[in-house]
Structures are given as structure tokens and as C-alpha cells.
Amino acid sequence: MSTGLLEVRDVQKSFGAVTAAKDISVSVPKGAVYSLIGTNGAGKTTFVNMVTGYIKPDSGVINFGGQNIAGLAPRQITRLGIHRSFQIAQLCNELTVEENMLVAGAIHGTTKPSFLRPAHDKSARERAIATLERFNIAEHRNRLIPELSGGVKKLLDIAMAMAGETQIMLLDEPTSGVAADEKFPIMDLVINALKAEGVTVIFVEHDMDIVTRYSERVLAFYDGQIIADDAPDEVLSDPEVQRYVTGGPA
């Protein structure tokens, strides 16, 4: 197996007597865009999870730059620069959208609040209206979140999965809850601020769509193991994908 940015090797993950993830080994290198198929419980939220430090594997190894992170902390992962977004926005209703980019700020560590230095000072306003900018939602910067539209709450989540040093991108069904009109849209602007900052993608998708258009490889889950590991067209047209994930031709 290839070097890459990011190494699974040989993980195991079991809940009682449901086999979660067995044998996961995945190469994933620097700048690439993976997706992640399969259907529910196949094991591609366990596998998210572990890589993110939400589940730590009963065996085998997750490298990133070369030092095995399987088993460190959530908030520890994050501070090293892999970072993810939620199927589900985790966004504050309370708050504006800039006061939610400035609490993300403050927990990727681009600011460190105290009392002389507050989460909503001048450099951590600036650099949460460059990243509210680059995901082209700056002009809702003073509104609500039940005020947004379902794609402008999904941006406004990965722009706060973004607000710290990223070198991964972890994004778990970024086009639910859209329009489908809003779709393509959405991933377009996603995935091209993630590749102008160099940031590596993986991200979990049920739409055949959006997996052909943006992914350059394509991981299939199934019963916890990955059965196809290529580009997309070769996994879409694997035999065992079209039987146990797409349920038919592509």
C-alpha cells in the first residue's frame, strides 16, 4: 500500500456481537476526493467515526502524517487538523451565523478566548468572515439559523468545520436536506474551496450523482468491510457493489 496523507490499516471494530468494520486498510493521499458508499449499517459512519476519534477501534492502526491517531480524543484529532461536518448542521438556533463561526473559531483553536482576548475579537471576526466568504454566505453573517435555508445551514456547517488549520475534510452526506436543484450547486462550492485550500476530502453520499461527479475514488461498504476500492465508474460497475449497495446497473 501507497504512502498517503492518511493510513488505515488492518482496523477492527466490534459492538458485541455486530461486526462494525473488519480488515478496513485504506490509502488516502494528500488532496485526493474520496467517497464513501454503502447502505445503512454498512460500516461507513463507524469508519468516519473512528478516523475522527468518536470510536476507537478495538485493533489496528490509523496513521495521519505519520503518527497512528486511533484511539486519541475528538478535540485532539480536530487540533491536528482533521475535521468533519454532520449529516445533521450542528449549528446554535440562538445565535447569529457569524456568532456560530466565531464559537467553531474558538473550538478549532484559531482563538483562544480570555478576558483580555474574547472568542468575538477583531482578528477572530476577520478570519470568520474570509471562511463565511469563501463558502459564499457572508451576506447572512447577521441572521438567525431558523431564518436559513436548508443549503445555506448545510455551507454554513462545513465553513465552521473549516474554521481551524485543515488538512482533512471528513463531510457526512453534504447534500441531505438540500434542494435538489441546489445540490450540484452546493458540492461545486464545497469541493472547490476545499481543493484551493489543499484540504483532502472524503465524504459519505447516497447519491450516485454527486459520488460520479466529484470523487476520484470510491470506497464500498458492505456488512463492515469494503468490498470495491477504485474509481468511481470500476466500484459502480463491481458486481457485489450493484448487488449489495446500488441494487442494480448504474
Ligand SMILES: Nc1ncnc2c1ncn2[C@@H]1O[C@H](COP(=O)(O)OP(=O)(O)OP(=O)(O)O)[C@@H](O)[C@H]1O
Contents of the next structure:
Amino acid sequence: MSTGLLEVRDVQKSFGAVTAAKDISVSVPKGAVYSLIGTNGAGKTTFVNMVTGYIKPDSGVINFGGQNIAGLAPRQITRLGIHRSFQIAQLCNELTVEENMLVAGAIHGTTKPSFLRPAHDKSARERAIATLERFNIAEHRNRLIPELSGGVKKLLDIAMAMAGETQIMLLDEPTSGVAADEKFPIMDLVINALKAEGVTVIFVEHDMDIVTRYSERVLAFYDGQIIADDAPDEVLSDPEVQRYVTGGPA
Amino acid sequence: MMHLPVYVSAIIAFVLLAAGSLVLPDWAMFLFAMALAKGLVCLGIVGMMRGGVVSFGQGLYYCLGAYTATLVANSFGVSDIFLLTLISAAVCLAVGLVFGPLLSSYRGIFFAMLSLALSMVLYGTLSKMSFIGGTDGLNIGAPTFLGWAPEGRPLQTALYIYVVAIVVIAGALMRIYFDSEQGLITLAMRDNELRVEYLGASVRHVMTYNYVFGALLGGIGGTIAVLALGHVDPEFAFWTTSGEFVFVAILAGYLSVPAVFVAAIILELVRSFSNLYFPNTWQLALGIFLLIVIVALPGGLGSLIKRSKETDT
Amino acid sequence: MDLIATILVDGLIYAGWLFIVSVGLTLVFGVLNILNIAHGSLYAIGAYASASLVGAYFAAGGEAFPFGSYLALILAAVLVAVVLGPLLERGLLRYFYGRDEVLNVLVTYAVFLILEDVMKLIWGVNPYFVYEPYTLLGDVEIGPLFYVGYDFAVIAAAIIVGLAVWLTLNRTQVGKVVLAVIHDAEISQTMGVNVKRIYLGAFMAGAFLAALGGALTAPMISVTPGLGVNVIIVAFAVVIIGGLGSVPGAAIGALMVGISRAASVHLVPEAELFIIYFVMAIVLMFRPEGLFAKTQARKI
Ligand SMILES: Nc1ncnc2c1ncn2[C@@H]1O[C@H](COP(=O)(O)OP(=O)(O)OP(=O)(O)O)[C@@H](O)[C@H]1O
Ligand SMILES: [Mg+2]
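Can you switch from the form predicted alone and show the form predicted together with this ligand instead?
Up next: the whole complex, starting with the chain shown before.
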């Protein structure tokens, strides 16, 4: 068996009576684009949360670059290069788009965040705006978060996560809360930007058209378990997946 | 040059405030010195407010600084104001470094009440320790300035200029900090801790920095206050003292540093005015004033300044 | 052995008092989500009101039936709740529902400051003494130890208060509605609960309990300005230990603090002042939200 960049082995997690992850084992090679599908409550977010340190697995190993990261704090995992976006975009509502990006830049910068260097330094702002431009949201830079559309919020959320040296990016439902006609443009933008930097991508998605279009491999979750792990066409034609996840042949 | 506007404003502020020593009558100079010393403590609270927490027990450091200076002065015969300030600041820094990490995981009313509890422990201890004066407290002699021992008006003036200098330096440093990368991270954390952690910064560290800065400023403020008053007692750590510091911080808001000192001066003026005309209803006046500020000026005085600036441009 | 008995009895007496003064605070927080610093003022006003009423009672010839002064104590608490409860809740606090918790602490702090001076305006600054109710119940002998009977009446009052609150919350229709509001005010509102009335009722109950604490304490002390300050601080500690908004938590918190303080008084008197904070610190170290706090997991 080839070893992937991220190796998840026999991970378990329950919340009281609910088993949110049961014998989860996954291997993700470097540079791949994986997607996670499953009905509400199937355990997709739990998977993302465990890999990124928000919750600690009850047992099992999560190997990244030869190190078991299960149980590390989010901050430590982020510093290793595993970044994420959120089902509900996590932004600083009292700051502008540009300031949100400046925060990301200050923390991810090559030097430690300074007590003296102005946050609105010219070079810092240029870097922030460049990242915003890469995600096509620079025009909104002076607006406050609550004024933004769902799509722009999602893009900013992802752009902030990308401010550092990203090796793996986990996107939790990047197109939820996004207007229907914006979904494909946003995915195009995000996946291309990530691929351009050789980032390994794992995204959670409910829309099967997006899954088939953008992912190389699909993990189907049902009741805390992975019931299929294969190429998109294979997984979507799997009768079990059709019964438990997609609700019939596509 | 980096921070040039801050330096320029600081110099202007220093000159203006220091010029006050030429015109202000004795009572006003004393009042300003006390207000500015307390303003330092409040500036520390404002630093924490930017991170989303409010300490209801900043009297802890105000009192600790004052007692440290007094005990050092009385036991070792140190009277140099610079040395006394330095020693008190060091003690408060050390204590802040112990409590900061412990309090850094608490928010909201938990943080407020735990910090209050700490200050009340100090209050209780000092009240019981009769060998350092108990509830009566201690007296401290007049300070000297690098060997110079003025008396009367020159002493008042020297003390006043000293406070002004410290206030201007501390104010400028805090402004630079607030505008810095760390300062922005503090604001971000107040908004969304999860986001900050997921960017790779430690929320607890940021909390601790702000707490420790608050401890330092509180200790320096307490030292200056005791030197101006010549007397310290456990009331320095009492929760109503801390309550007034919070009041000033709320009145000032967290947007502007000078607003903190303006608010502190307003409070002292209102206090002496009420003492003169309504000696028994000072707290009543303060309470009503506080409600008015909360309702009418939720962003504090600082928001007025910022707002008028924005409409200018 | 005697020492343990002494500590237990002293601890229970203190715990009874603590429970009465803190249960109202936790109830108000549970329902209104406001940590009410003015709780301390309501306590002090209760003490003054009962001193006045009991004084008036004896001045009007109450000696003939001294036990009637107990009714005067309770009446004082009821008066405080009926007058100040609606005034504060309807007149002020309701405008701050849903605002930042710390901001609301400041609002009630302002009320505390105002009431502090109002009391001085009404009752002056000289102390009031109403010792009669304290001596009425005689002494109680437990082995070699003597206690004032009134102290046990405080324990009894605490038990009655605790049972009354618990039964009201868990065994009555109104109580179930209150619990629903504590759990989620918004959902309760959409389900047709008159949240406004519940808020007012809970605040008046809290005010009554605070004032009752003061009224019961008045005969044991000299009633002077500044009474409310210390009360609010220990009540906070008890409520935070138990978990904000939890009535059983307040009971356990009161017992823990009461007994630890009694133990420290007898074993390490120097520690008496901090023991309460020490217990609080230990509890918070292991349960950062207190013993019985409702925990809400944040979903991301
Ligand atoms: N922090 C938690 N505490 C308790 N239960 C949780 C927690 N997080 C998740 N769960 C439970 O674990 C199960 C899996 O939830 P998860 O959020 O992983 O689902 P999901 O596949 O992301 O669903 P959705 O499509 O709705 O986002 C659910 O039953 C959920 O209620
Ligand atoms: Mg999910």
C-alpha cells in the first residue's frame, strides 16, 4: 500500500450515543482532489473536525508527513500546513474584508506577528490585496462582513485559510449558502487556485454535479462510516450509495 | 519614518499638558495628576476590552503598585521616583505573568468576576495585615527626582510633569501596539476566536499579553497615585475602585487612547464637583452617568472623535 | 469529634444563609441572562426595610406578640420585591435583553451605585439594630456547644426556600414554562409563551429572595451602609461554583463554601478570607463553567 500525504487509520468518535465516526480509514495522496459526500449527520464535518483538531478522536491514528496529529490543537495542525474552511464562514464581522485578510497575513507571515509593525503596513496591504485578487473579491475589500453575499464570504473564508503555506486544504461545503448560479464559478476559482499551488484538496459537497466535475475520488459517508471510496462514477453508481446517500441513480 | 504621526501627536500632547503646570492652580494640578495616573490603569482595561474582556479587578494592580512603592520606600529608604516606578512595575509584571495565563481561558463574566475576586483577596489580606497598617494603610514620603528633592509647588510641578511624561510615553506605545499586527489580531480574536486559532495563532497568548500590559499599567498608575496622595490603603484594591476604572474605560471606548485620559479627567472633575455640592449622592450621580453613557454613547468618547474624523474626510 | 461537629454546624448555618442570598441571583441569571450586581442592593434594602418594619412593629406594641415580628421580616421582603422588582425589570433591564453579558453587568452595577445612595437618602448613615427576633428562639445546646436558635431558623428558611423553588420549577405548570425559557427563550416565545411575564416574575422572585436574605440577616447584625457589597461578591462566588443559572448548583455551591469556610475558621483562621475564592478557583480549574452549567457545544 502506498502511503499518502494524509493517512487516517481506524479513527473512532462518538458523542454520547451517536457514533459520528466508526473505523474511518482513508489515504489521501499528495496533490489529489477528494470529495466527501453523505446525508446530513453522516459524519463529514466530524471527519474534517478531527483532521483539523477541533475534536479529538476517541481512538485511531491520523498521520501527516510521518507524524500522528490526532489530538493536536487546531493551531498546531494549522502550523503544519493543514488548513480548512468552514460550513458557516468564520470571519471577523467587525473588520473589513481587507482587515480580515491582514489578520490572516499577520499570523501566517514569514516573521512572528509584531507588536510594533503597523498591521496596515503598505507591503502587508499589497499582499492581502493580491490574495483577495486571486480569489476575485478584491473589489469588496473595504466592506464589512455582514454586507457581503454568501459566495463572497465563502471565498474570503477560503482565501484567509490560504494565506499561509498550505499543503492540505479541507473545504467544508464550499458552496452551501451560495447562490445556485455562483456555485460552479466559485468552485472553478477555488479548485484552480488550489491546484496551481499543488495543494491537496478534500471538500465536502452535497451537489453531485460538483462532485463529479471536480473530484478525482469520492468518499461516501453513512452513519459515521465510509461505505464507498472510489472514483466518482464508481461511487455514484454503487447501489448502496444510491440507497443511502444520493437517493437513487443519478 | 514608521509611527511618525504617533510621535508627533505625543510630543504635542506632552507640550500642551506640561504647559498646564504653568497655569493650573495647585488643586487642579493635583486633580489632573491623579486623573492621569488612574487613566493609565484604565488604559490597561481598554487594552483588554479590545480583546473582548473587561477586568473588574484592575484595582489589584493599582493597589499592588502603590503598596510596593510604599513598602520599598519605607523599608529601604528609596525615594527616587524612577526607581520606585520601576520596582512596582516589575512586581506587577511578575504577578501579571502568574495570573495572566490562568485567566486567559476565561471570557465574559467569568473573566470579570475572577479578576474581581483576585483584587478582593488582596483587599482582604491587606486589611488584615496590621503590621502594614491594616485598613488604615500607610504613608509614603515625598519622592525625589534623581537626587533632586523639591518641596511645595516645585514638587507638585515635578510630579505632574512626571505623570504627563509617563502618560504620553505609555499612550504612544499602546497606540503603536493597538495599530500593530498583534493589535489587529486582538481585535480579530474579540470577534472570532475560532478563526484566529485556525489561522495558527494562540488566543490564550494574545489574552495573556493584554492582561500583562494591563498589570504593568495598573502598577505604574498605582505608584504615581500613591506618590501624589502620600497615602495608600486597601481601598485601592476595593471593587468600587476597580468599578470606577471600568467606568472610565467604558466612557472612553476602545477606539482612542487620548479619550481614556479625557474620560479619567472628566470623572475626577465630576467627582470633586459632586463632593462639593452633593456629598451624599456621588454614587447616585456616577450610576446615572454610567447608564447614560451605556445608552447614549455605546462606543465611548473615542467613537465621537473617530466619527467626526470620518465625516471630515 | 467536637471540632468536626462544630465545623459542620457552623458550615451549615453559613451555607443556609449563602443559599438564600445566591439562589435568587442564579435564578435571575438563568431566565434573564443578566448577572445582577444590584442583587446586593436588594439584599441591603431588604435588611433596612425589615429593620424599619420590625422597629415599627415593636413601637406599635408588638411586645404582646413578639413572634409577629417574623411576619414583619417576610413582609419587608415582599414589599421590596413588589416595589423594586417591576421598577427595575420593566423600567430598565428589559431594554438590555440579549445584549452583551458584560455590558449588562455594568448596567446592574450602575443600578447598584444608584441604590446605594438612595438607601442613604432614605435611611441615613446611622446603624439600625433590631435584635428582638434574634433572641426570641432562645439557645440550642448540641453536646457541649451552644447555638442561638435563630441560626437554625436560617437553615430552616434555606431549606424551605430551596424546596419551594425546586417544587415550583419542577412540579408546576409555570415552573415548566420557566425551565423552557431558561433553556431557550426564543423557541419558547415562538411556542406562545409570554416571555415578558416570565421575565418579570423571575426578576421579582429573585428580588424577593435577595431581600429575604437581608431581612433575615438584619436581626443578627447592625444594618449600616455598604452592606450589599460583600454579599454580592460571595453570592457571585457561590453561583459561579454551582454553574450560572442552576438552582441545585447554588445549593451545592453554598454547602461547599459554607463548610470550607467553617473549616478554615476553626483550622486555618488566616485563610478565612480567601477560602471562598480558593474553592471557586479549584472548581473552575476542573469545570470552567461551574458544576452544573448548561454547556452548549458550538457547531462548526
Ligand atoms: N460536537 C458535537 N457534539 C455532539 N454531537 C455531535 C457533535 N458534532 C457532531 N455531532 C453529531 O455527530 C453526527 C455527525 O455530524 P456531522 O456534523 O459530522 O455531520 P455532517 O455529515 O457534516 O452533516 P451535515 O451535512 O448536516 O453538515 C451528527 O449526529 C451530529 O449530531
Ligand atoms: Mg457538516
